[in-house]
Amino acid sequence: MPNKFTRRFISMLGLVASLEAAQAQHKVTLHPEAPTQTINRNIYGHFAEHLGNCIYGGFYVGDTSNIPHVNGVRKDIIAALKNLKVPNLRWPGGCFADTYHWKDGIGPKDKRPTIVNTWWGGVTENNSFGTHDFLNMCEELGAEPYLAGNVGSGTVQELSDWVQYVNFPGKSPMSDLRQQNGRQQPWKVRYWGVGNEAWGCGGNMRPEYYADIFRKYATFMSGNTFKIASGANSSDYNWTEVLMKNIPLHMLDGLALHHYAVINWDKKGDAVDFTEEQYFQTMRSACFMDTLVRRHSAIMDKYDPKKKVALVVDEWGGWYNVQAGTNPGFLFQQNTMRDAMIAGVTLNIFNNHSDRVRMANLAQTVNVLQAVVLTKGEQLILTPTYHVMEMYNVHQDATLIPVDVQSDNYTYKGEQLQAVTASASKDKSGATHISLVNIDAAKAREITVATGAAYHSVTGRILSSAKLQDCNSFTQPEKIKPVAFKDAVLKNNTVTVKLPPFSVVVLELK
């Protein structure tokens, strides 16, 4: 029988391991000595589609307007999404591009012709808003237009025609009429979308016969164009596989996929007034992109073993039921710290695939779903996905330093999703940085960063609220912004950070 000593002293070693496995459970370790990709600075694209207030009293208030404008679209937002360093906006849509015809927005605005948007709201569009309009706005932002192609009741000749519009400097029939229009040179769009959601608002149509369809319009699009498959619909992993084993890797540049942060589709719950279970569930769902962006990625690696399609998340975030007394196909919603948390889980597993994601379009910019701006006449708020997205362009064209990170679990009546996620890179600089996500709705997290490398200082900056359901309004438009962040020692190359519940840090390191 072991004696009083013996039993103690197994005590202690006992409360060590504890102590030791409590610590592994919070730990993130960075390789810097393994640099893999770049992280593409498109994973932080942007989506504007003609719906609801997005474009219209979003983007585009016109040109009579008092609101400050450059040739209609308000200088607020041009420089706040500046200051957000949008790498690219994709235009007109969503399920509004399979119905647009490009020509009915260029020429004089009077003689635009008129259609009804059947897909949002049932409203007439007027067309004042069209692609000299649009690609204009890109170069004010320095941002790369992503065209979406008609293809679900558009033509080859119709898409092909506004290929040589924007894109053709010398003599022909379509550069001669953009010329009409006012515009000498090409706008030269590289990035193109062959439909959208061709499996249900795009045409309803089968993998195998919108492959064929793909390789049809891809044929025509002549020059230098990034063509950009209509790709799965969340876990439809046979239309991944299909489209890969169908369509040539040298007519394909980019492969789609849409999924959305939503509880369920029949009951979306509000925007605001939400519970923790809403939450937990809502998380759940951010969460399983790792699993799609895995395995979309595993049957694009049969084909394309050397990665030269690129995943291109061009439709995501958070969903829910729209404002009450609102149009309810306007899709308007409000902007608090659970979207916080889903951009902040989803833009790190981006991060850690850049791989195979090289291009990403949270859905949307103005007034509609998870936006990163909100307005009301004169007004403009940035919301709490804005100041997660301005804080991690860090990451943009950056080096990624692979992570591990142990985590324990946040766990809500029994069901469990790890608490703490993490990405980060090296910018050019030499600078590191380290994004840190605790969605955990009550416990704060203590994390040991084994940086790996020799580092002098460390700062940040931390998005985090009193309550998940706080949002920024307009009687309170900076209730939620990031500030300095404090809680982070760095000491023989080891950061030890206190993580609050859900919140967002960005560490840098120097």
Ligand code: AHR
The other form holds:
Amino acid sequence: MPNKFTRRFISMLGLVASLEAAQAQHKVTLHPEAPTQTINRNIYGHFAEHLGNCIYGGFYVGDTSNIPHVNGVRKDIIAALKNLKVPNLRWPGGCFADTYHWKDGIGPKDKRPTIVNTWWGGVTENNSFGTHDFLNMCEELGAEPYLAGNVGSGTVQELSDWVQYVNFPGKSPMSDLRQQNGRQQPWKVRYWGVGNEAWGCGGNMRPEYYADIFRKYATFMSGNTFKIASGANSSDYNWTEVLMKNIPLHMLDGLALHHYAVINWDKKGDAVDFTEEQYFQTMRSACFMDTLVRRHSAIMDKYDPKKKVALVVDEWGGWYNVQAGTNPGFLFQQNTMRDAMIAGVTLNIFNNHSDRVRMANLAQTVNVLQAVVLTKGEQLILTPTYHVMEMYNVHQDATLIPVDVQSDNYTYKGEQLQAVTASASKDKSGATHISLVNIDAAKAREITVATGAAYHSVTGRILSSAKLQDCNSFTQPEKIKPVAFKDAVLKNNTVTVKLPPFSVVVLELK
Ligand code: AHR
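I've shown you the form predicted on its own. Could you give me the structure of the form predicted in complex with alpha-L-arabinofuranose?
Below: every chain and molecule of the assembly, starting with the one above.
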């Protein structure tokens, strides 16, 4: 039988061991020595559809508006998106793209025909925001345009004409028309979607049929065009398999994937007034992006081991019930700390899989779904999602540093999700950035980050709030915004970080 000193010694050992175990549960190890790749800035892309108040009443207020604008586009939105470093913008849809005839949106505005926006609220679309408006706006933003072509109700000729209209420098019927409409030089649009959700609103096609349709359309899209095939709906792995098998690699540059963080399509729940259970379910759907990216990538690897084709997640984000009292077809929802968690977790997934995920588009930029900007008359607010994307823009075009994350779980009623996720990169100036997310609704996490290299300073910013349901509003526009982070200590190439519940932290090491 051990005496009382031995017993005390043994129990101290136990304490040390359990403290070590607790620390080891939350450890992020950087591997700067591992071979890696650039995080394509296009992962931080956005999406603007003719839907609700995204374009009309959002970006575009028209050139007679009292709201300060450049050619009808709000100056405050331009400034906010420039600050975000939006690398690319997808337009005009979404489902709308497969009803859109681009020639309706060129020439004198008072001569443009109207159509009915059958997908979104059945409102009349007057086509006052068209190709020139969008492409000039992208120039103003410094963002690359990503045009989604109409395959569902358009023709091969129509899409091939659009390519010639916006891209051809010499003399041709379409470039002559462009010049008559006031634009001499082509815009040189590189990114082209060949339809949208061909399995659904884009035509309810089978993958075998769409693969052939894609081949036909791509054949007539001339010049330097990066052609993106309409991709799978979430876990429809067969869609990816059939497309990769049947489309020759030389015709295909990108394959899309759409996945929304949704609790249940029939019971999406309120955007602000949600329970912890609903939060957990939303996060489960958001975290599922990791499985989706891995499994779609594995299929792509079989047909394209050199990873020539990019996985383009051109629609992602949280989707809830529309705000009470708003048009159900306009998909307007508020944006809370839950959305900040979706953004942080998802962007970490994309960064860590940037060998294959080389483009992505959050749905949608202004006033629709997981928006980064909300407007009301003259007012504009930045959402928590905006702030996460701004904090993370340090990763754009930086070199990925692979990370190992050891984390315990966020547990809710016996179900579990990994609490802490991370990604890291080194930028051109030599600074290393680490983004850390703790999705736990209640528990803080103390994390040790083994940096794998020598640094002399650590600084950081944090986005957090008192309640998960907190949001920015037109009466309290700055309730949630990033502030300096003080809970990071650097010692012997290790950073110790205290992450509050449901928080996002981005550290800078020099
Ligand atoms: O982003 C809203 C809609 O969601 C898009 O129009 C469509 O592609 C998707 O189903």
